[in-house]
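Just the one chain here, laid out as structure tokens, in the form predicted alone.
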Amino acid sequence: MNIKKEIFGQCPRGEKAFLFTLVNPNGITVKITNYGAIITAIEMADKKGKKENIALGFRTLEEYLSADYLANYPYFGAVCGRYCNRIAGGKLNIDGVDYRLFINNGPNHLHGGQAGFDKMIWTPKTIDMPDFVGLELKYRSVHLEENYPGNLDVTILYKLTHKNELHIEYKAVTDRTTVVNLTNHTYFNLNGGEENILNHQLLINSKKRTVTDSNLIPTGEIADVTNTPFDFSTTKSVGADIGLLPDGYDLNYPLGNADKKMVFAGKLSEEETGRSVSVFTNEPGLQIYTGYYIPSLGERFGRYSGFALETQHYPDSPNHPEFPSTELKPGDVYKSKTTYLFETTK
């Protein structure tokens, strides 16, 4: 197990960002920067031993800060918060008080607002243990940052194990009632970006989805997906039915784990390389996004160039009391865990 720290770049306000490279004995490499808690790369071998990056990202901080990238911002590899996904109309009511959040996705609030956790400098600490290497990242989101109530202290722990698992553990505490919904927004491309993800195979451990309106806000209905384009309860290619949808897939699948225990959420695989990533989580939902709006930057990326598997609570939960609650009160601890398991078949 090995972990290395190096300078990644300088932020507009003068802070230094660092890049941390985690390597396990099997050659799995995960690169993370404390700017936005971003996973910049995940490198693994294919069935022929060829090692490639399977996560969409950049090699320099300047590219993450570029105007072209931010103009059509896809949140490559970032931790999104204080509330990932959408909140309808940016409207939030907590304890009878109305809060108006920044509108940055049509008529809605998305991924924490104008300057969410994805654009913050986190305080890093490396961890080197016999069976894993890790990076702990801490950030204090002050009261009314992006107009969310409460001082929120957040800790993220990335752990790469000798079993080819990447654990992401989140903890948060607050001094007044607020909402919290955190996820990592890594996009996977298991053929190393040589093709898009439409030939990838997908399995989701759910037969239900949250129905949304034209702005991707839940209506409150939970629908059965059997015999619809949204059914991945048995493995099929991502592109099998995607032509029936105007913008590809961007939806939440309830996982049925009301007891908050770790469950298998899904598996993305690619036949030519033999690579796969399986997802386990204690979150109640899995949001998938096929990257219809990923921008083309030079000859890189573009539509369907990556596939996001985002473990989280449901979109717009604060405005749907029937959904699992995202409310966090003083004295309580927000805890969330996701595990990505990387495997290669011969």
Ligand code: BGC
Given for the second form:
Amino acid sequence: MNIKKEIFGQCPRGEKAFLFTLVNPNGITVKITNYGAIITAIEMADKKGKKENIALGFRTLEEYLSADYLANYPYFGAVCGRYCNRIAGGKLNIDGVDYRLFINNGPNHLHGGQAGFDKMIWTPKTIDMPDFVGLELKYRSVHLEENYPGNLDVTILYKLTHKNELHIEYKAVTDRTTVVNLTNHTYFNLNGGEENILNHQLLINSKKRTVTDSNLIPTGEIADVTNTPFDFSTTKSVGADIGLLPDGYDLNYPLGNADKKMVFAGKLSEEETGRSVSVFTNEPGLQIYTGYYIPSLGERFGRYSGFALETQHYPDSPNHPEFPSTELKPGDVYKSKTTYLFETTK
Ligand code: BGC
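So that was the form predicted alone. Now I'd like the form predicted in complex with the ligand, please.
Below: every chain and molecule of the assembly, starting with the one above.
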């Protein structure tokens, strides 16, 4: 196992960003920058031994900061917070006090606002253990940053194990009641970006979805997906029914783990290369997004070029008391865990 640190670039405010390369004994490589806690690349072999990058991302910080990329920003590989996904109308009420959050997605607040956790510089610490290499990232989101109440101290631990798992462990504490919902927004393309993700196979460990309005805000209804295009409870190609949906898939599947135990959430696989990624989490939901709005940048990326499997609480939970709560109180510890398991069939 080893871990390498190099300079990734300089942020507009003058801070330096680093790139950390984590390698395990089987040759799986995960690259992470402390700018936005972004996973910039995941390299793994296909069934013929060919190593390729299976995560959408860039080689330089400049590309993450470029106007072209940010104009139609898809959050490649980033940690989204303080509240990932949407909050309807940007309206948050905590203990009877109203907070107005930045509107950046139609009429709604998305992924923490104008400058969410995906644009922050995190304090890094590398960890080298016998069975994993890790990167710890810390960030203090101050009281009323993006108008969220409470100083929030967040720690993320990325661990790449010798069993080809990438664990992402999040912790957060606050000094006032607030809301927290964190996810990693990696888009996978298991054939190294050679074609789009419509031929990938998908399995989801849920038969339910949260129904949303036209702005992707949950109505409160939780529907059965049987015999609908949303049914991936047995393995089906991503493209099989996508033509029935105007913008592809972008929805939350409840995982039924109210007790916060780790559960299998789903598996994305690709037959030509034999590669797959399975996702496990203690979060109550899995948002899938097929990247309809991913911008084309030069010859790269574009519609359906990547598939995001985002573990998280349901969208707009602060305005849905019937959903699992995203509230964090002083003295409590927010703990969230996601595991990606990378496998190659022969
Ligand atoms: C959301 C999509 C959004 C994408 C990029 C996903 O988490 O579900 O609606 O377009 O993030 O912001």
